[in-house]
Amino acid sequence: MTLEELEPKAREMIGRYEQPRAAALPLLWLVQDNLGHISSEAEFWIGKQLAMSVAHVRELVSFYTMFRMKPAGRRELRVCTSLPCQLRGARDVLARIETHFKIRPGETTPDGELTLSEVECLCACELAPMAQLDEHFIGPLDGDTLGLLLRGSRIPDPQPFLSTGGPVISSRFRYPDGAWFETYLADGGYQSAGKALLHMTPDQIIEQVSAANLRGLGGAGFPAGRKWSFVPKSSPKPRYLVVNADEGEPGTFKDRYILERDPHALLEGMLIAARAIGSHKAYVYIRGEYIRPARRFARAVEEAYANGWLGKNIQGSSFDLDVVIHRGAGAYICGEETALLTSLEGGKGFPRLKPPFPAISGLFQSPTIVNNVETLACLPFILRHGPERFAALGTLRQGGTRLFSVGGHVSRPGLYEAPAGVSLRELIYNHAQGIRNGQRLKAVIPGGISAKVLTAEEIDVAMDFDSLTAAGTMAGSAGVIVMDESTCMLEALLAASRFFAHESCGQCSPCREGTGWIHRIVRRIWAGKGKPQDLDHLLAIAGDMEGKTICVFADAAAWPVQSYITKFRSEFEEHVHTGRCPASREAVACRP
């Protein structure tokens, strides 16, 4: 296929957006998916289609890690070595793959068949250690599964543990191929959307969501109804609903299963939210690695259009809503809502100063509400069963349940729906069946890799936003990473610092320089070359990063440094003074 042959599809893609340059990432994907990589010629072609300078196109190609400027193998194997996978042996898995195929990350086999990549978190931590082979997530890559991969044999779909008992979201997770339109409708689907469109005013919807105590479940925890109320009623500009499906926090994999197994719940929630804020155009920003989830969600969108639940005059309500699916391309920072908007408009994922907040001036400088997938998927339950029932499931200030992603050293990694106030101890020992192989608990990260770590003595804490904040950490994305007594806390911090150094967008110098500086020091200590002043230097650098940048990425990078060193200082000091790992029974030096 040639670039000229792609032009009709390119024009159709551009037509979906209010501004042509917003189609930049879709056009880059169009070229790469059809031609294998993005050549200089293709950069000029894309610039011409969008009236965009070729320099800006090159900026995008170099910023987003999933775009390639050179040809790769026919297939790509992306091995995750982020902390949740590292805890389950990802380094050894990668070494075996390198030995078998005789290539290192970034290289392609001589026959051009396979390109190997080492990547940060793919958000499939329930399968750790895992990898992505083309569009398929495979794992756990131990024993037979790794053998099948190395032999080139067919690998069966993973069978992780998923809650299916609800009550709010997970009941339809029992359908591995997805709860499609007829199934969803038979289960009471779209009743709440019909109620919102035909029998409720926007203010009434906002009042019910506020009464339910629904808080944003992407990590910030801001009350959803209150957020919607910020949209100015008198603005002449169009209003946009943007769905944040750019799930990228290590330890977290909840949104992926909603997209894959219950996509109509998200669509129904979007209809309710759009009605509440007066939006007639919704964008769903899905992380680039989520190929199958995006494809399944796209099928649900087609079904909704075909059955009159999207488009013009939905179900005779005189309400219109169109949905555009927008695929990211490998940038964790785009999970931050303003960076997501910048990316959606065709730029690098740079966060914006606030105020103005997106509700006032967001996408295309218009009022915009950005909501997480799980937040929106809760809305059908609230309108169908009433806000009181949802509120009663949770705590005084946070209603409902949450989807808790539990990984690391537990006997049963998986996705658990539980009341917002469930204790961390109950999640680990009742739901995830305790620490694997009879080991003792050492540490837990309760809300994704950005959250401050808790010790084994601190797990009698409720998992709602307020309780974890009071405990000195945060609920975040509810990604629970469990570490047993064999864990080297220095190596855990090395994985976290590598992640933040890799994912910093580079816009703010305290973050750009601080994350790299921290990673270099931690790596030097890990290699047995630590200095007595290193730990205090790390704490000082982390302190100087907090509150100094446009977004909270720098704060999130600082918190693991502060909490790991403060709570496990003696272990870090032994690394510095002896060059050996006290967590190892053999007391060996950590490998460089």
Given for the second form:
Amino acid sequence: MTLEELEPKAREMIGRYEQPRAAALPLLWLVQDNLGHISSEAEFWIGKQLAMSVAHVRELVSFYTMFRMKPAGRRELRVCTSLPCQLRGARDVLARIETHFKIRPGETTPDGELTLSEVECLCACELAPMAQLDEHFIGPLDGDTLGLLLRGSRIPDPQPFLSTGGPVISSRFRYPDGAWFETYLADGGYQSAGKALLHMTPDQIIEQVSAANLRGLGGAGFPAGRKWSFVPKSSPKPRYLVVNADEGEPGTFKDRYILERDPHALLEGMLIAARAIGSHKAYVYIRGEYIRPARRFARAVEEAYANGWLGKNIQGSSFDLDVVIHRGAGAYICGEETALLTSLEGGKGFPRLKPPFPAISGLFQSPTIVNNVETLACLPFILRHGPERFAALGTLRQGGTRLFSVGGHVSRPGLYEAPAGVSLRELIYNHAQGIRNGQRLKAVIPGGISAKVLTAEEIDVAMDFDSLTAAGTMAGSAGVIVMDESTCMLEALLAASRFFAHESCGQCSPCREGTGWIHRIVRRIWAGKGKPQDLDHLLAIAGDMEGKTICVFADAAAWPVQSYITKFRSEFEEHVHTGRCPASREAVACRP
Amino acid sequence: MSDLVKFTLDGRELQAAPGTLVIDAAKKAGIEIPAFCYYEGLSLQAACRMCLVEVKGAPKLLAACTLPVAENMVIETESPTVVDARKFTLEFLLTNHPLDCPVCDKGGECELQDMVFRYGAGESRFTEIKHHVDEKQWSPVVFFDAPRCILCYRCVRICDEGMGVKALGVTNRGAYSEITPNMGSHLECDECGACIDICPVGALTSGIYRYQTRPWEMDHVGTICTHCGDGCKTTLGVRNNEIIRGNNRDRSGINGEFLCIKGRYAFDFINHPDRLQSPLMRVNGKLEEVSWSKALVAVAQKFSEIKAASGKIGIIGSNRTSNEENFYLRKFAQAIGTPHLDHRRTGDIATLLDALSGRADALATAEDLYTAQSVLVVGADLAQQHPFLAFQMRANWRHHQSRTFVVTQGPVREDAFATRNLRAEPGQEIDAVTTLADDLKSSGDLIVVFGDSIRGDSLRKLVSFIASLGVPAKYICLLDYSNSRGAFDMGLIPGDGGMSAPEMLAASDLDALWVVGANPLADAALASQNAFVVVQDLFLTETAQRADIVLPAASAYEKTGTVTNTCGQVQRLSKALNVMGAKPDLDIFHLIARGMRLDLGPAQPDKIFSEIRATVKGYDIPLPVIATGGAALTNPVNGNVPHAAASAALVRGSRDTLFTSGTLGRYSPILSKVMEAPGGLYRK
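Now show me the form predicted in complex with the partner chain, since the one above was the form predicted on its own.
Let us now look at the entire complex, which starts with that chain.
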């Protein structure tokens, strides 16, 4: 395959977008998928296709971690060492893989067979410790599975626990191969979309969604109906619906299951939302590592087109909607809605200043609504069963249920659908069957790695947005990371701070420098070289970053530092003063 | 003034137009809000976070660079929270910064240094190992020291937006973010150095200036660049009678801080080893060094003899000498009674002025290019040949969405933002231009910029076509060197019965040829075998090699006077230094005149300028503007010179590019180095 041969395909891809540059990531993927890596020559070629300076093409190649400038091995093994996997032994797993293949992350075996890399959260914490072998997520990599991996044998599909009983989202998770169009239709699918397109006005939809108390489930918890209402009713510009399927918050793995097992629920939700805001073009931004979910979702899109649920004049409603699937390429920050839009337009994932908010000026400077996958997947239920029923499932100000991703030291990691106001205790002890090996609970992160940590004494809290905010933390993406008494909080903070240092986009100076600084201090303490003033410095640096940047990434990076050190200060102090780990009782550091 | 927004800044009640950014409103009120990434004229980045201010009612500090003032907004720029935030931001910026100020070029004029001094904390909490990357050389001009970089993106934005070159990007992310050149390991671009100049720290340094001096050791002399006809102000940093650098950081002059590679770096011809430092006289067929007095006496004697014998003396003047020198040279020609006076004309200003006869305000200035609603470029590659005018047009498009129409032979950089671009062979542009009639009629006031292929009849056609559109229109006739316009205005063209320059060269009976700052024999032969040839130049050019007497001349940076740019704007030259052995052309003229016992009046530039103001049409310009380093437009349209004498057929552009500049370019080491560097992205 040569670059010239890719030109027809490139032109077709460029044609999907309003501006050529938006096809930058698709073209980079096209080159990498077909030629194995992105050479300097390819950078010039892409620049030429998109009338883009090669300097700016190169920016993208280096910003997104999945793009390669050099050839890789025939297979690629990406081992996750983010906090949820670390809690379940990822460091051991990586060490065994390194020893077996005699390579370090970033290297390829001499026979060119395998390239190894160490990556941040792949959002498959139910499989922890896990890795991605080419496109497949594999795990838990304990005993047998790891042995199969090292021997190069076929690894059976994992069977983690998943809620399948609904009521709102998870009922069709019972189909391991996915609920495809016929199944979805038989299950009452697309009734709500039909209603929205044929029998409801946009205002009526917004009213119902507002009455249902549907909150943005990507993490911010902003009322969905209200967000939609910000879209100008009369704008000469097109309006866009953008689906945030850039699931990346460590500890979270819900959207992947919707994409894989119930993609039509998302599509139906998109139809409803598009109708509500008057959008005729929707982009679905799926994180780059979600190769299989993207493929499955693409199949659902094809089915929807084939059955008249996408395209022109949908079901005779004279409403049109086209859907473009857009793959990310490895950058957590692109989950932030404005960074996602910048990325979608062919830039590095740099968050944008607000205002203007995307609802006024978003994608291609046009009114845009960015909604999370789960948020949209709730919409068919709301229109079908009425907002009252949805609202009644939740709390006073947050309707419905949520998909709780529960990982870490629980007996049964998995994805649990539960009412929005379920208590954290119930999630851990009833749903996830308590702490593994009969250990005692030490700490829980209730809403993805950015959320402040709760101690074992603080788990009698409802998991809805408002209750967790009141408890000094946040519901976030509902990624629950459970830590038992063997956990070293310093090591947990090391994982968290490494994550934030790795994922800071680098735009704002406090975050760019602060995340790296924090990580270096934590790493030094962890290496047994702490200084008495370190903890106060860490708290101060975290405070100095917080609230000072364009987006809230810096705040998210500050919260773990502040909460871990404040709540487990004596443990940190012991590390600093003795160089010993009080949790693992190891001589110098807690490194396994 | 009810449409102004009222707000309170540090307890002061102020007003500003709606949409004014807090940082600008504060600046106007004399309150500094520190910032690195905020830069007038460039897109907003809001990344450095230095400009955070406290706004009453806002939950967080807000960036003043992106915050428009609002009615009743209460802003604090010196509250304890703000003061702390600045301290912390500076501390963050210094974490990976090497603090190698003692050996950094920027030390002493570094914005980071100044900010830390003014707003920073007394001590740092940072005790980790800094992230280090080795310094890189990207081109003969540009060096990059990544650890010093504070990632304000100014360089990327000036290159993208200001220059339209887009040669820089920021690769990687987080603390490993790094400015990277377009070719990966090296840079291929205009080499204009704007990125270096705009860098607030010492991350980008120039191959010319680096490690040469401490900034405070220099004197700064603002003068006009001697290269192209755009007339950019360049501020020369001079130490011990040596130019160390050029820039225009004080944004004085028509060009603000804009300079191309020539204005910023190509002053180095001054110290070229081949620079003439002694008069030369042909003795036994060979040029030998002689004293000034011997040379001058020889010239005066020979000229006097020829004059007495009513011989033919041809004089070819320069596109680079000052108005005063050119004026004086014309007087000289008159005094010795020779009508054979000319210079190489690089654009048909004569026909333009004739075609516009009777119209005032028909010439556009460089400033007008920034404000006009539309611009038509005919037959010129502006980015290559008139980089400042190109910059103005680009800025106009970026800031005011002006409409640009381009009719050129080949692709030009302006195509990227042109409303329409058409290709036409030289001489056939007017047919293409007429197809733009409807677009031009509907685009508001218009500036027409044209090159040397538009001359004579085609220029008249163009002017009458534009007049037929019924939109207000002004013109810029592109001229190639720093005082091409002045040479024409001062009358360096043939008098009654006089020969043009090519005719002088072709005249076998020419008795003497006096060439001042020109090199006509570079591509032509002198027919008269016996002509006595006197050449005033900086270098031993092809013409000088044929001379009987060569007189070493001072460059524009070594003299005072005035020059007139391609738009007809007069600006003052300031003397930056003396070069041993060379004399300003005016002094040379004066000494020859004295030797010939000619009374040409005073030979001081300011006195001659008074004469010019009194006698040259259009040059009655306000003195204070000139005296304070400003640019005064000659107005009304100058009609001093009979148009018929300046034949349109002889107009011939220099064909210079960004990296060439006639004779001076050949002797500029930096231009030579850039020409020899790998690549060729913008080279021709």
